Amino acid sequence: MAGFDRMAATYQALELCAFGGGLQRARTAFVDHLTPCRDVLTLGDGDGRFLKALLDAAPDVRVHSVDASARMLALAGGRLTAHQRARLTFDCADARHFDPGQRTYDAIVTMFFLDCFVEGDVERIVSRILPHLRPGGLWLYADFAIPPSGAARMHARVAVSALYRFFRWRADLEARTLPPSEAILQRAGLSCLDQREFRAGLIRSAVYRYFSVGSTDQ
């Protein structure tokens, strides 16, 4: 996703005129999960207003933070102190073929960064870094949903469908409708703890957890 990289600049502002805070929201709703973990994995977190949110409620945290925007990588390591930073990894890489190696994290985080793929790479992703994920392990998720019926409804894909025509345009994304990203989180054996709406549904936050196969905990 380098075509972040135009983007990087405006785009806490964008957002802001969009959503007000609506999406710092949603990316946070679960952040609280996340203070007993030693390590977490972060993926397409642009500026990095989630990174130093986990960072402030998480003081001992190390975290590994993978986007394909150096630009944006710049945006969020500016946001840190130097202890912060010390405790942070960066890599500038596209999600699609990023390898932890042997790393291995007791969270993944997704926050609006799903839905800038088709439902292939989605299931790519997924089926690559899930199992780096440690077993009790959790994945927390935000983006941008469809209600199922009602006035809603019909808002939300008005909403979609216009900023699938923004970011094709400005960060040229080949995805042109929303992917069933929890589906897909469901089939690879992660089961929903707790999830929160905001905007008449228009955006959804989750939080998952995987248990490894064989499991008699769920």
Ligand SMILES: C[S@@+](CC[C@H](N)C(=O)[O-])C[C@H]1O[C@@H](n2cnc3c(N)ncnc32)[C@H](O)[C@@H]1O
The other form holds:
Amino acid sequence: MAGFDRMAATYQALELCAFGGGLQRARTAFVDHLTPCRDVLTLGDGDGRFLKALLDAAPDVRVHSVDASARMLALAGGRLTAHQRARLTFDCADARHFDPGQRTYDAIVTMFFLDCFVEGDVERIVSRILPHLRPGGLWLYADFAIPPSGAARMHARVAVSALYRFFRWRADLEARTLPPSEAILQRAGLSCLDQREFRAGLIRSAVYRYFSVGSTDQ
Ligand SMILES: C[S@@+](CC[C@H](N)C(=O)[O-])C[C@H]1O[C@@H](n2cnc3c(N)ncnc32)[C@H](O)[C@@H]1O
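Next up, can you give the form predicted in complex with this ligand of this protein, since the form predicted on its own came first?
Complete assembly follows, chain above in first position.
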């Protein structure tokens, strides 16, 4: 068994031991922004705790959920009612090569996902997926972060380094350090609407809006 399949069954318990409810608060901080959405793409949603919150919050949403781990997708499916599963398409695929075809979305969601990749892969994922986000669409984001200064920065550097060592061992992660994901999103044309920090800045959650080139609704 490889990658995140290996740790799917224990993922939630490990998270609760390490962070309590901090990660789930970050995942769901801006889920209400998606209430009016019809089509949402989630990348690397894992065991489905964000997915469940989204389907509960947005009665008309249809979700396309892409994750490379079949075990994570199975856990996610197990959280949902039959009615919710009917509003969902699962794709077990590598997001670095995933092609949504003709599909477009009102929102894209990456929760503790972009930090699995080296910078070049984050750039490739963003540039491949962004053309499928409708003008004015949202990108919900949460990840670990390193605050700019002080004791919080030192604490975060130790915590993030330990996390990467753990995930490189258990999930065969290639990345060794946090990629500059929010800078990449901003360079691609996304503007931050709101953001929140948890655990003294170790965890960040943000909602971005996409104003495509030539759009006048900024
Ligand atoms: C750190 S976990 C985060 C899971 C969940 N989003 C959360 O908030 O906890 C990363 C997730 O991304 C998935 N993943 C990792 N690399 C991937 C890839 N190349 N393509 C698609 N999914 C991937 C893993 O299977 C896992 O479910």
